[in-house]
Every structure is written in C-alpha cells, then in structure tokens.
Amino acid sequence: MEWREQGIVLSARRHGESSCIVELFTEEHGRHLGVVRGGAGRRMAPLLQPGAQLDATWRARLEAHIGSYTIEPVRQRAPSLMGDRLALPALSSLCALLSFALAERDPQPPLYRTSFATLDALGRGDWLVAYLRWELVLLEQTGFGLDLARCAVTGAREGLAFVSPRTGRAVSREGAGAWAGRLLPLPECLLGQGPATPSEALLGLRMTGHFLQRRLAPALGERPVPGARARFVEALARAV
C-alpha cells in the first residue's frame, strides 16, 4: 500500500531510540498516523512540529498496519509565530484539537481546507474571527455546528445576540427577553460587524468552548478537551 500527499502535523511522539509516530491531516486520507524513521534527531525532529506542512509519502504492507512516512519539509508555520503570545497558542489549540475531534483515517475535505487556511492566517490581520469561525465549521464537520443565521424564537436576522446553550441555535434581544441571562452571548464580530478585538474573541472561544465541552467531548467517550485550547483562552483572557 502506498500514497503520496501533503499534510498538516498534527503531533509527533518518540517511537523506539530514533524514531516517532507523526500524526498527520491531509485532505484525501484525513487524521494518519506513521512511523517517521529518525523523526526523534536533531534533522528531522524540528521539522516535525505542529502545524508544519509536509511532502509525505506512506508505505505498508496491508493497509491496517501503521506504515510509515517518507517526508519532505513545504512550510514551517510555529518558527513565524515564536514572539506572538496569542498566535502560537492558537495553532497549537487547531492542531490538538484536530488530533481530538477526528477518527482516524476519516477524509475531512471541506475541514482540511478550513484549517489550512486558519493556520495560514495565524498572526495576519483579523486572525482571531478566522480562528473562531475554525471552531464553528470543526463543531459543523464532526455533527454538532451551530444555527447562527435567525433567531429561534422570533425569526429574525437582526438584532442576533445570543446563542442558546442547549440547542446552539442564534437568539435575538427581542426574542431573548428575561431569558438572556441564561445564553450564551454571541459576538458581533462572528455576524460580519467588525473585528474580533481580544475580548470579543474571548466572548466567542468561550461559546464555542461550551459546545465542545457538552457536545463533542461526550460523543467522544467524555474525553477532556485538550490542554492547549485552555492554555490559549487563558493568553486571550489575559491580553484583555
């Protein structure tokens, strides 16, 4: 068996002295895993980091076993973002979340193509509404995406402000009344009305983040929602 395609690394851990299992999202063959011989040296390892993009080919025997890769270096992404204290954390929430959200070997096009462009962005302009709406089409592409387009209980387009926590669909003032304190609030910056300054992006990570939580970690088997999303939401809270 083999195939040949570029990928996103996702993560990479020591295999045997020399070696790591790298885990990759390409567009065709979704979340892979393979064996990168010498992937643990001083070469290969710094090519191996989140977010890099690679040139890999895979080779097994039968395509049950775990193969292994061939890699070529395209792009390193982490090194650009070194000094920025909100960019470098928010790729490394994509990638753990990638590696949590996705069964394996489960072609994820319209998501890998989202996440390329997301981590492109990272650092650039209004990077912060590219990553929130990352969060929304990931909760979209695994079966629990939000209704942000009309009110639930009036209809409307305008005037959205809310999101209900129990069925992720939008709510108007209007339509919220004495129930407001109860939703979930819902950035303007995710209806198109300017840009996601840090506290408004801290209102959006922390809408999505409660879908995550009730949602997607309990149909995973009630894993915990990666480390590196909290470590990122805490350098948000405190660039507020």
Contents of the next structure:
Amino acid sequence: MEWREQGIVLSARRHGESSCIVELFTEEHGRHLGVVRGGAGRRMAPLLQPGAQLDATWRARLEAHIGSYTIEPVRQRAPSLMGDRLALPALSSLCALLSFALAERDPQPPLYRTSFATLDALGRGDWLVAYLRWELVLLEQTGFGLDLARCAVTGAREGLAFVSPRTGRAVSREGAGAWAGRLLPLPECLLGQGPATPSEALLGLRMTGHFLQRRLAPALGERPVPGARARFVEALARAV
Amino acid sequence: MSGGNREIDALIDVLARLPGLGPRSARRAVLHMIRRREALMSPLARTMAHVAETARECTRCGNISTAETCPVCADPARSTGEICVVEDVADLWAMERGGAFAGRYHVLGGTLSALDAVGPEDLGIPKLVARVREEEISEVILALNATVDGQTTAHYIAEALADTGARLTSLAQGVPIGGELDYLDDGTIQAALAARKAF
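Having seen the form predicted on its own, can you show the form predicted in complex with the partner chain?
The next block holds the full complex; its first chain is the one shown before.
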C-alpha cells in the first residue's frame, strides 16, 4: 500500500527512542497516522511541529497497518506565530480539535481546505473571524452544523442576534422576545457585518464552545474537549 | 543471552531497557563490568543503591538531588533575584553545563500539552507564581523549548506572572554556534531573521 499527499501535522508523539507517530490531516485520506523513523531526532523534530505542512508518502504492507511516512517539509507555520500570544494558542486549539473530532482515515475535503486556509491566516488581518468560521465548519462537517441563515421563530433574515442552545438555529431580536436571556448571543461578525473585535470573537467562541461541549463531545463518547481550546479562549478573554 | 546464567541474563535485561542501550550493548557493558568487578561493578552497585535511596526532587526548584535542597538552591553565591524556568531537569542540567547562568531555576516538569491533556495545574506554575512573589524575584527567564507546546506554556506563564512586577525575558532563537544556514530549517531562519541585531 502506498500513497503520496500533502498534509497538516496535528501531533507527533514519540515512539521508541528515535521515531515518532505522526498524525497528519490530508485532503484525500483524512486524519491519518504513521510512523516517522528518526522523527524524534534533532533534524526531523522541528519539522513535525503542529500546523506544519508536509509532503508525505505513506507505505504499509496492509491497509490496516499503521505504516510509515517518508516526509518532506513544505512549509512551517508555527515559527512565525511563536511570539503571538493569541495566534499560537489558536493554532494549538485548531490542531487539537481536529485530532479530537475526526475519525481516522475518514476524508473531509471541505474541512481540510478550510483548515489549510485558516492556518495560513492565523496572526494576519481579521484572523479571529476566520478561526470562528473554521469552528462552524468543523461543527457542520461533524454533523452539528448551525443554521445562521434565518430566524427560527419569524423566518426573518435581518436582525439575527441569538442562537438557540438547543437547536443551533439563529433567532432574531424580535423573535427572541422574553427568551433572549436563555439564548446564546450571536456576534455580528459571523453575519458578515464587520471585523471581529476580541470581545465579539469571545462571544462567538462561547457560542461554538457550547455546541462542541454539549453536542460534539457526547457524540464522541464524553471525551472532554481538548484543554488547548480552553486556553485559547482564556488568552482571548485576558486580551479583552 | 549470557550462556544460560539467569542472574547475569536478568542484569543484561534490565540494562537493555535503559535509553541508548539495546541487548547487544547491554551484554557488552555487563561483560565489561564483570571483568572489572572491584574497580567498576562494586562501586557502581553501591553508588546506584545510595542514589536510588536518596534521590528526590528539590523542594524549592524541582531539580533532582540527594538532599532536600539541591546544590543550586543551597549555593549562597548564586544570584537570588533571577529565576530561569525550564521544562525538565535535563534542561536544567544542560544550562548548568554551559555555566553561563548564575541564578536559580524552576523546573516545570513538562509543558501544557493538548495531546497528553497536561494543564497548568499539572505543572509547577502556581508554585512558580508563589515563589516569584515570596522571593522578590526581579527577573524570570523563560528557557522553554522552541516548540508549539513550549512557547504556548511560556505565554501562559507570562500571563500568570504579569502582575508580579518581575521582568520577563526568554531565550533568543536563531542560528546555533557552528551552524550553517544551508542546513537550517525554514523556521529557525525565520526566527533568526526576526531577532537580528545591530552588528
């Protein structure tokens, strides 16, 4: 068995004295593990940082085997974010959530493309909105998509201000009425209305966090949502 | 393995589990020790038994030593105003080998890790914050690895220490001594360029 494809490094776990088990996210093969011989060594370890883009060739005798990767670096993303106290935890969060939410060897091309673009956007321009939208795509691709197109009560497309924590559907200010206090605030930046301020992004992350915690995690066997996401949210909260 | 002797085989088996050794090198080491029993094997056995009994974590910094307070913390000649935060005892020993730092250390015992679900409470971060306050530390040097987990931890510590008044610094990242640009990875070149200084 053999294939060659580019992929994003999600994690690298030491295996034996000098090798690593690397978790790659590729477009055609999904989240796919393989052993990188010498991956824990001085030359290879810097190439296997989360978020790095690799050209990988996977080989195994049988499809069911873990197999081994031969890798060539395409580009690294982490080094330019090392000094950024928000973008670096966002990169960790994105990689940890992909590792947490995706089944092995299940291709998710739209999610791969969005992840690729989001990782490239981190630390640049309006990247907080890109990250928030990425979490919405993650929820959608794992079967828990939110419907933010129209109000679940009135059907209106204007004045959307909340999301129902139960159904994940948008609710307008008018439709919410006395129930507004029980709904999750929907930040305007997710409706395409302006850039995300840190406080808006925080509102958005609390909203997506609710569905990651209450919908996605139980479906994955009650595993807790990775702490890396909570640390990103904490870092953003401190920046507000 | 050793020609049928069970005790010697057991010794080879234990040694072969050490990092950097395999069955073949463990066999060679055991044979070497047996041939130099008085000069090597007996002192080694005594020393190992003593260290196994007395080795412990320093109650102040987390270094490993055979006393309650490690030699670094107990040394009155070392600066008390600076703490160098390292991930692991091996990093502390590496810093000491260089001999360039005359302050004290704090060993975290790991980094925040999404993969291994290691959170701030699993590391010595609250203890570090308390130490910086109690010992009136003027500078905290974050000497953590230049990895995603290492630098995420550094940012977290920086936030935790923000209101202590201590100056926060971190190790420089760039071209190693004797390094050739052609052999460096893109990330190191990026970091080196970003941290360039007047010449």
